[in-house]
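A lone chain, given as structure tokens: the form predicted alone.
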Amino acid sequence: MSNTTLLKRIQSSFIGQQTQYPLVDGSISPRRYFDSAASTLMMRPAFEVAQNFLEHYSSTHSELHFSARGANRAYDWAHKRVLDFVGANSDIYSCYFAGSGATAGFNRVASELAILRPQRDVVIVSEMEHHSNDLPHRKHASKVIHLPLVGEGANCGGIDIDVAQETIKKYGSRINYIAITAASNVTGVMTPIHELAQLAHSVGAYIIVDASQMIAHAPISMQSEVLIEADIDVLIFSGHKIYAPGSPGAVIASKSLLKQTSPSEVGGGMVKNVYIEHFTPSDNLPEREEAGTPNIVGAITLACALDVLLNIGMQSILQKEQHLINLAWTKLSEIEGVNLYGPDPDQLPRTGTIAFNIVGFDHGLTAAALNDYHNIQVRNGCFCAHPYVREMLKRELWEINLDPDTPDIEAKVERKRGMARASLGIYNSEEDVLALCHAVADLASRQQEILLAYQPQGKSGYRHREFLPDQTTLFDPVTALEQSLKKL
């Protein structure tokens, strides 16, 4: 099967694409899912392989019965697929799974590197990092420097390599590592990770890359084919952002680095010997980094999704997505009363994420109305990237004219401090993007009607005053369990 054919078939193979919900006008329609930057839908072939594995389920760490033997093989295969996907030579790199997303990996790496090189007390991050690639470093490092971004206000985004170089030169041998996102989760702006790796290595620092927002959208490689001394030391991503909800986070790190650190998590499976007085960690990677019973099902699901994407080719996926994001940017730019955030796609390369606001609407109202009137699902808020969002919104926030004695002033400010975000997955089509743009234009043209139809809820929520859909149309675990039990 050609990669083009496979891409077309996979696009319609995601669980939940056709899930229907009611709308304000009384109709029912399938949702259009634009929340992939938060978490993607599940790829059906990956899900079905995991279901098949459950027929043979057993834990790992044994070879003496058939099921355990199969579990070991599957879990080993999952590690290898991750390494293949990010172009990591298995002689140089190891992969281990951690927690339920990238956050666990960042916390572990930040803690271990702080212990490894306490004399290097500086960590450099950027102002557009997700909290998971910012707060762990603040907790464990003595000093965290935030690199400023290119542009100001709504156009802010992207790393200034010259400023990065100056900062790295200034702190020099004090720098333990640079932790940088490969792509922003707010605007999708991409980062030249290998150029930064080269700069980091020039002063003996490591580079840690947050690939969570890049991994499903564009090719990414641990090893540079162009620059010298520009390979990535550690790369971390969340499996739930690459079509495998429920899968663990993945950490790919150089073996030479891992062997210098002590495992931050201990327990069964990661030790060579345990005595009353002491214990000896295993020398084997990745076993020594994966204490406890692993999330085998999640790892298999993730590996299957990666395998499919490898067969399609990430360059093909990137080309498709850039066409769609350029289309969305162009169409939304044409709508009066819509503000877009981040650099124009012609200025800096972006993944399929676009943040916007409708003038006169709070971000929560935009998200609620897109859902209720058009069955378009987007996210709203600051997306766990508060400093970056505040920078892009600073002019708009300054213009808020509220008396300090205004009742519920904190909630009213919070409802202004954010954006709506539409983020693409491989399943989104040109038809979806045009539907999104049409829906935004529709809401912008009916501003007073929409404003009167909603009641604010809490700090950022909104509820339609009259549209109260039957709760049976939404997922309920109790109901789902009762239905399942009836089938027994």
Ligand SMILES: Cc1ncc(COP(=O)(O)O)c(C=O)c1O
Given for the second form:
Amino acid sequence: MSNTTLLKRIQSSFIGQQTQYPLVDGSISPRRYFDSAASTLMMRPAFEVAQNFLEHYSSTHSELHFSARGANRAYDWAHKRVLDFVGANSDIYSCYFAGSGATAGFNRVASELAILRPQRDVVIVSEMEHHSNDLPHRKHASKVIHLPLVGEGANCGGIDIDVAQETIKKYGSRINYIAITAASNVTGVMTPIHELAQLAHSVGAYIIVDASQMIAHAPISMQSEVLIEADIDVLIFSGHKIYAPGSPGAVIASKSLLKQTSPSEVGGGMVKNVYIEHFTPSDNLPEREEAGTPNIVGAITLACALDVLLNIGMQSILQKEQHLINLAWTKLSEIEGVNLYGPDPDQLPRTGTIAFNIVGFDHGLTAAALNDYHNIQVRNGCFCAHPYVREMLKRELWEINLDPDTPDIEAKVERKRGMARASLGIYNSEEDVLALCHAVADLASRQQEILLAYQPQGKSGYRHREFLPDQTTLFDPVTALEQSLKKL
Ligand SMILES: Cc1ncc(COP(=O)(O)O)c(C=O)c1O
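I have the form predicted alone already, so could you send the form predicted in complex with the ligand?
Next comes the full complex, and the chain you just saw is listed first.
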């Protein structure tokens, strides 16, 4: 099968793409999912392989029955697929699975590197980071420097490489590592990670890359094609952001670095010998980093999704998404009363994410009305990137100019402090993007009607005054279980 045919078939293979919900006008239609930056839908073939594995399920860590042997082989294969996907030679790098997303990986690496090089007390991050690639470093390092972004206000974003260079020169041998996102989860703006790696290595610092928002959207390679000094030391991403919900986070790290650290998680499966007096961790990677019974089903699902994407080619996916994001940017910028955030995609490349606000609407109202009137699912708020969102919104927040005695002032500010975010997955089509733009234009043109139709709820919620769909619209595990039990 050619990669174009595979791409086409895979695009319509996702579980839940056709799930239907009711709308304010009484109709029922399939949802349009634009929330992939939070979590992607499940790729059906990957899910089916994992289901198939359940026919053979057994834990790993044993070689003596068929099922355990199969589980070991599949789990090893999952590690190898991850390494291949991120262009990491298995002689140089090892991959381990951690927690249920990227956050576990950042916490582990931050604590291990702080113990490894206490004399290097500085960590550099950017103002664009997700809290998961910021707070773990604040917890473990004495000083965390936040690199400022290019530009200021609504259109800021991206790393200023000259400022990064000056900062790295200034702190020199005090820097333990630079932890940087490959792409922002708010605006999708990409970072020149290999250039930063070279700068980090020039002062003996490591580079950790948060690939959570890049992994499903663009090719990424830990090894530079040009210079060994530009290689990435550690790369972390969440499996649920690349079409394998329920899968673990993945950490890929150079073996030379891992061998210097001692594992921060201990327990079964990672030790050579345990005596009452002491224990000796295994020398084998990645076992040494994977204490406890692994999430084998999740790892297999993830590896299958990666395998399919490798066959399609990440370059084709990038091109497709760039076309869609440019289309969305152009169409949304043509709508009067819509603010777009982050740099223009013509100036700085971005992955498939656009943050916007409809002037006069709080971010929660935009998200609720897109859902209720158009069956379009977007996320809203600050997306766990408060410093970046606050910077982009600073002018708008000044302009609110609320009287400090306004009743319920905290909730009112909170409702304004945020954006709506539409993010793409491989399943989104040009038709979806045009539907999104049409829906935003529709809501912007019916301001008064929409404002009157909703009631604010709490700090960021909005509830339609009349459209109160029956609770059975929402997924309910108890009903689903009952139905499944009836089939027994
Ligand atoms: C850029 C980025 N980094 C880290 C994370 C944290 O990922 P998880 O919640 O899967 O641990 C996210 C999640 O949204 C993200 O977008």
